[in-house]
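Only one chain is shown below, in structure tokens, and it's the form predicted on its own.
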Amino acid sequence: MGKLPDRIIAIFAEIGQAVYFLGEVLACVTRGRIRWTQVLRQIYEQGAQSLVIVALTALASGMVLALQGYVALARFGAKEYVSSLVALSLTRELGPVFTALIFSGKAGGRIAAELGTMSVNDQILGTRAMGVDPVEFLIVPRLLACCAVVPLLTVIAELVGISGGYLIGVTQAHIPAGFYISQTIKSVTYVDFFSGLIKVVFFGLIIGWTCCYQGYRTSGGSLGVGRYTTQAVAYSYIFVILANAGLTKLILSVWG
């Protein structure tokens, strides 16, 4: 029985440390202690690392949505609404969530592994010994890059996914190309687009925070790097899915 209270206390202590860690990062940002060269470098590295797999996933998702939508809607004589189904599904939900999950596995895992390797090799302590704040030098650029890259990748994923749906809609459903494009433009309003975009900004923050924190606190040598990297990716998945549920409810309550 004594182990359960200890476990609960440890969980709350862990949450407190993570919040304090985020507070340190935000303090650097609000004070203008941002190394923009490092931020741009991280944006390039994280974006280039994730772009291809995000685009391929979005293309396949758009094509599958169009195929399944065509089969279902054709039963009711409404195959012309395939374009609306694909566009709204991608912009509101699938594009943001798929992009965030893929980014967590690719770039998020890399961030945790990099920082974890630095931590177990005492490079972070060495940075502090040289008079450089490791949070400012290592964490802030990576977290800001996550907040910038995930929305950019999401927009690309949505465009690629809609293009995949267009290919299926025109070639398989035999919907006129001009009609498909016009229906797509009419069906997606600014609320649909920006509701998804708002969510991915939070997703980027969650991924950057989780992966940087897990990497920063890594211990236990090479085995610890693997364990904390796995935790970072797993926690990012869980937090993104939970945040998506909460943000979707909030956005629908405000915008409908």
Contents of the next structure:
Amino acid sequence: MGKLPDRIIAIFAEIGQAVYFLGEVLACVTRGRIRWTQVLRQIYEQGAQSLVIVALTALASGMVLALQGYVALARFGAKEYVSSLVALSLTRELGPVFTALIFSGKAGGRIAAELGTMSVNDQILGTRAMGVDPVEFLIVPRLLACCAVVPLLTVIAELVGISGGYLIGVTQAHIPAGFYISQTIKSVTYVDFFSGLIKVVFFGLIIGWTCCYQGYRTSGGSLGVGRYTTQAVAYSYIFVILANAGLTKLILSVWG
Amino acid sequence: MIGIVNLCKRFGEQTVLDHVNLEIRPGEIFFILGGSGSGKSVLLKHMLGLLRPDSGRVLINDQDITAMPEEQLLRVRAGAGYLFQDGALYDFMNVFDNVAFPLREHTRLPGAQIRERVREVLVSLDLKGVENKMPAELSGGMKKRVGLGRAIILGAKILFCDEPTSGLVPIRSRDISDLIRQVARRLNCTTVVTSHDMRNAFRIADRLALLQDGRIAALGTRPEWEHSANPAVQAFLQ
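Right, and the form predicted together with the partner chain of this protein, after the form predicted on its own?
So here's everything in the complex, that chain up top.
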């Protein structure tokens, strides 16, 4: 254990390095140094890897929301509002946050482990030795893919979750199918949908940044890969949750 | 020519390079010998700008690479080859794609010419028929040869080899050393090799330096080493 001032300095140094790292990525992007084939490959890999688990979680969440909502709203004679409850909960809050957290654990962990292994096996250093910028070749495609995949997965999660709610609403709460659908469409406004979507673009950036940075700076062999990968996932979770609180407050104060 | 002038590097409290001075002549095979942890690899990485020194300069063809920004260094590195201890092959690419990587990055050759060039290099390194294998399927010696192929595919004018014989049985160490000599002579490239394998160093080196306690303790040709009264050389030879 170092002395407290040393630890504080180390934390600020770490933050500085992480910000510098993001600056390098953004410099590549703004100069148009983007390898689109690699970006598409990453979108496919990250998306395909997380799709099933995101869809299953969304389906279960939608169904549970509808079940709980139906029981609670029925007490006030308002069971027909189950569809609104499910749709608004999923689009404004649960869809974005659940998707981001699942994506952190699944694809984020993979990104950190992949880059970490490459780092300890000198593949990242080897990239520099061959005269190729590893940030452009390895990091930019992964980070951009995160920013694209998380919103895509969120939209899918919201649709699947609403479908889960529909199944329960129609079969258990005996709400007419047409009424359920029309209520869902009526209750979700553009603001509801896009406020969630704006959040997940930031979540994608946060996850990509955290996991790429942790993987890129991994050292210490296989033990290091385990340590930095775990750190990547844990930090992503924390940052997503904190960012969600901040962004929700900001969006509500702007859009209401 | 590669010149190293008063190069110093510390990691925390540990001084790894302490005012190192060296001059490596064009076209020669130069070995940096030393025990484990003597700073050989650190010195080699400085020669290609992969590490920044605390003080001192590294000159490649009279250009001070320590003063260059990373972007300019990338262009310098493209003209050199670097063989890492374990090959440092991309484990998500097969052998063909690994060797073709520098060509795809730094040339505009069409696919057919890239295929032809990669095949030529693989055949010259006795690696015919392994194009589609992944690095995980290769032995240690094969990985080093593929790494060597990737390092020379652009016709490097400077070749750096970091411990090319470590982890290999004696016969394979001899093979890879011979290959390095063949490649160096064929490309007429300046070759810098770090090693603690004295036997193979003596077989193929034009000159050798001994790095000890962060300083160059001895420098000379093989006969000069063999007749040296320098206690550091005698201790290392024994």
